[in-house]
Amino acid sequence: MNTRRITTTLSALTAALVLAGCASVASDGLRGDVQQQTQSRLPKDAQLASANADARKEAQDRIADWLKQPVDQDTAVRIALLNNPDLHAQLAELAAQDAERAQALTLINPTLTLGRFTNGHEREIERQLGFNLVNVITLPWRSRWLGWQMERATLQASQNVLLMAAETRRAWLRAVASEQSLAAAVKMNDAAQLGAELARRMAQVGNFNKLQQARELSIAQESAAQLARARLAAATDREQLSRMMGLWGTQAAFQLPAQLPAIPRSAGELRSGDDAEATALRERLDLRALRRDLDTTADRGGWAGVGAVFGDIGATYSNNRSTDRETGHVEKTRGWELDLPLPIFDWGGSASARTRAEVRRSAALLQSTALRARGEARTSWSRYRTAWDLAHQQQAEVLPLAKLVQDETVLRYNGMFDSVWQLLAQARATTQAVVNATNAQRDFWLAETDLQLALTGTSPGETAALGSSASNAASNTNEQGH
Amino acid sequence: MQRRNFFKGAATAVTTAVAAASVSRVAMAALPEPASQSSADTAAPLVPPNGRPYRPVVTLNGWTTPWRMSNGVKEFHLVAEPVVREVAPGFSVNMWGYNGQSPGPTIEVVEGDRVRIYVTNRLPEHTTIHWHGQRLPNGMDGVGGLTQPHIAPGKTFVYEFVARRPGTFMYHPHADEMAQMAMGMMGLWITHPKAASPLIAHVDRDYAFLLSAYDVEPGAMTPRVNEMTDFNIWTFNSRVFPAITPLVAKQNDRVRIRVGNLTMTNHPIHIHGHEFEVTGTDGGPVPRSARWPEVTTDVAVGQMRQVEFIADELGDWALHCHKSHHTMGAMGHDVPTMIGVDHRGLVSKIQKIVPDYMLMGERGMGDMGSMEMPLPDNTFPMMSGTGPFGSLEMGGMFTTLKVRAQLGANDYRDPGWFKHPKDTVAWEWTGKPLGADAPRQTPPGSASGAPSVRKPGTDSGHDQHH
């Protein structure tokens, strides 16, 4: 019996040691896992920042290479993934969690208790080697749970990577659109300043009165203010992009393309909305993370009561040596002790109830997130589709119409039906139409980014309201009559 | 161009005249078939095929309607209908007119003729015709609501009266007339004298036209009927220069020109190179003792003037309304004056913003006549027309009187540009130029004699501490 017990104990110990051996810290801090989770959801060849110093240096060289060209959307994301310090922090956090996991799976060190007791005739030396038995027995389960927890943490980190990529994409779109708008504002301002200068010269030779001149001047002033606002917006948006890409100093002088990418030509090239919900439920990482939570809590549920009752089973091996102080007779006792908590007060009921509640909470959370994912898939798709309709309307109808109005105004100017000020005012209005179209184009790509995130990544969070460009348009196309 | 079209127009008029006079199917029915005209060219004078003889008029860019004799009554059929009038080649206007054109056909009768006119209404709204200047029974006067019920769309009314008085008259609606006349509903009525009269001379050439004005947005086709004063198309018989047929005369012909005004303002009609007398109005012939020589006669709103002169001076003489903006095509009335404005350094900047921009008007507007810049569709340029010496810088109420030594009696063809005898054209001085620039007293933008005190700080000048 004894032998067998010892054998059992030994085998349990061996297993624990083996498992403890498995619970090593991932050498790359789980970056590979995150990379794998996000690969298909990121631009081709996008790499996560490595913890390795050599790799980091190599990454810096690659970034320096990229920055020689105007930075496109995907490259901005690639740079951000390699260079964004927040992302570094998050990945380091993941590595830390992994280390914690490994630590948790390492067996609790046995306790060696040494005691020396003396009385008048006896000296007793007590040596006990004790360890927590449950710790050993539950190791496989705990290892599984912690594995799941790490998978969950990896999924969470992956979501953060995707959110960061999306945020970089948004920043890129805003920065490029702002620069386009700034170019337009410069043109509008040029037109207004020309009008004011010409008005000044008109007044100089007596063809305009002060009122007429002042009206043109006020247009020029308004337009100069608008230009200042456009400059600030362009600088701010660019700054945000630099921050996302983790660039500063000379690197922050990167170039951007002059234009946003063209929107898809026809509605047929758009992503269909039919499978949006199914895709989101299948692909979203936040749902997968919550499913892991549910698995973990459910699996733990079975153990909760037992764990509560027998959580403190301790096994102690004692080797006591008593020496008769007078005779020098030594008496050795060897044996083991088992500490068993008596389930008198706590039969593990409350612990079980808690885990049952946790399972329910976990399930409800999953359900709620799935519900949200469905909703987000639908609304993101609607936003995306409407954004395309609006942008396409701008491209296919509004801009050609603005051009027609501009052309007809030139013809009217040719026939001396309109003045040069009306021509310049129309040029400003046409330029504003280009700004509105640019904004609509930007909104489409923002909506597309959100849709990608909502379908395959995670919750896109607050999205930019569509139609903001329309309100800009209303405030900026004041008719300038003469 | 004018010559070729002239013949085409004449042929059309003759064909329709023959058709209307000979088709018995129409005679069987009570209603005479209306003649219709598709061309805006000047038709040849219509020599009366029957009835009392007379010397017919030439309606400038118009035509005279044929008639049917029915038991001694001259029967005409006018159809009021929407038409598209070619106001100039490349510029057509949606109008309302009669028998295919606006203005409608000229009605020519002889003093004492009994006239029966069928009026069919193909307009979308009711109408009437008022026979402006005629002595007639009150119930034939054509004032809707006052002397007769309106002619509803699709209905035909009959007017019948005797042309009692010789002279120059017109016809136009007296129902919703502001809209209907703004849309071009009008026509000439000539009553020739039955016998020789001491106050009515025999003339070799007898021209007639109405003055009308429209407001057509550049690039649009339909006149704005609610406009009251700000018109932009000024016409002789709904035609603008250079698309108006020239008036031609053989040297020493006696020429009569009959002008009626159905615009909202007066028109001083001016003829170069000759003096004329106003020999008649819509009130009748002017007594000889009341005539005096003129080179311009003002034709007030709703009036007719009949002027006569001997075309004894050879050449191409301008004949136009003397309100200078009435010899202009469509233009923006709110466009500021650009004369004298320094554009240095600005033109290329504006072209950066508006690539097709061209500088205009800083020296005046004469450049417009020669620039030929693209305009909105269906828009006639503000000034166009080219003469033998270059751009004419005219449009609207302008044409020429061409007097030639060699011309057949009934030849109304455009003889081309006048060939001036040697040394009779103004020439450029090529002698010694003016020694120095004439000093300029006052720079533009400052009043002469105005105090030159400026508020401190408002001037960049150096003299504020004086």
Contents of the next structure:
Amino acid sequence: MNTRRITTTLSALTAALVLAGCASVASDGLRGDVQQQTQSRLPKDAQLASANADARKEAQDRIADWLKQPVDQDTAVRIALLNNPDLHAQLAELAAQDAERAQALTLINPTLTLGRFTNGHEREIERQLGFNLVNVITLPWRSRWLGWQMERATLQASQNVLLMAAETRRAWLRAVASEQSLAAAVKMNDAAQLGAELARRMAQVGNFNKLQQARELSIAQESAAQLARARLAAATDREQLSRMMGLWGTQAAFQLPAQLPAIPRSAGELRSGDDAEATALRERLDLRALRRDLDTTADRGGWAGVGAVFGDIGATYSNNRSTDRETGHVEKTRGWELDLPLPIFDWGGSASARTRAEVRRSAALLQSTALRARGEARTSWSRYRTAWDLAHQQQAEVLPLAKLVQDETVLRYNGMFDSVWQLLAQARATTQAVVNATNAQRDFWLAETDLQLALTGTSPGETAALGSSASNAASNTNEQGH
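And the form predicted alone, for comparison with the form predicted together with the partner chain?
Left out here are the partners and the other molecules; the chain alone remains.
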């Protein structure tokens, strides 16, 4: 009866351990969690790429449909989310980290020892089943710690998504602005070449001296150089946008809108800067990740010293049988063994000190990032407001004034009060004013992108450090758990 009870208890315990040790891996590689974290910060209906082959084929069909029309800013971000290979690699890394979490939560396989020993009088069969007792006892704590660390890794992946989306927006803005500037450079070059040709003909008939001709030729040469630089800038910016969207070959021949989006008409339509710091401290994902890192490190601190001393406790169940070779008498021996490390040399002081230092480090990093977030919120909003003031000035004051001067110059030319050279010079000046207004408009939307990232996303340049910290924390937990 006792044997049956022991066997039943051992079987139940084994089944419980097996069920507890089988941690599951997220079927989507935690992409759904990243999608949830970033949904409100991305364009409407923006989706992350799926690891499923059929879903990715459908995504390619959607991208092909989007490319049939001029690609606006939100569409560029949607394409990048589905097609950017760097983002695919980052999401695959998150799935690998989730698999490592599941592996770390899986109980260490028990060890089965079988032995057969004989001598002149008896034969002995030895069977031992052993397992790491601490690995079982600490499973609930390790599950909590690794869950927090995966939450932090998910926040890190979400930051990468937002950084990629912001960079795609910047690339789109630069590409559209470059094409606008290229169109203006073509007009300025046409005017300059016309002036150079007219100067050459007038010099031939003796109505222009060499100095006047040289001045017009110099203007034409400078205009040609500006046109070449504008063409290079447009090609480079377009290539950068293609790379961000993961497009190549015939897909890279997509169309862009002819103009940038209009800026807000009045200051009342701008984002408010009153609560910029509070919004950054509340919404930024890098701060949330560091808070979770501090919680994990502090919670793990109580286990650090104990785990360093008693991390190798093991239990073994033995069931041995000895058979006398002459009489055939069988003698069975059952029992268990408990392996306890003796804290003679290591009392866990070093491990505890290391954990306390890690807690202080995490707290300092959180404080430093919070201070940086405050400063970036204020600075980004100031740049955003100043960029609007400059862009509004260009469109409300400078461009109308340039158009007025252009119209008056045409009237004076028609009335024979101004020469053709003054008309051409004013045409070049008006075109340059259009370029300046375009650049100011581009700078405003770039500042708006940076402000949105600084308030709700992350600080560019801190991503690598955050990812390294998360990897170190995960490795520390795995070492203590196993």
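In this text, the rigid core denotes the largest set of C-alpha atoms whose superposition between the two forms falls within 1.5 Å. This one's a predicted model, so the numbers in the text were calculated from it and none came from an experiment. Numbering follows the first chain given and starts at 1.
When the rigid core is held fixed, the Cα atom of Q259 travels less than 2 angstroms between these two forms. L371 is not among the residues whose C-alpha shifts by 2 Å or more between these two forms once the rigid core is aligned; its shift stays under 2 Å. Once both forms are fitted on their core, a CA shift of 2 Å or more is seen for T113 between these two forms.
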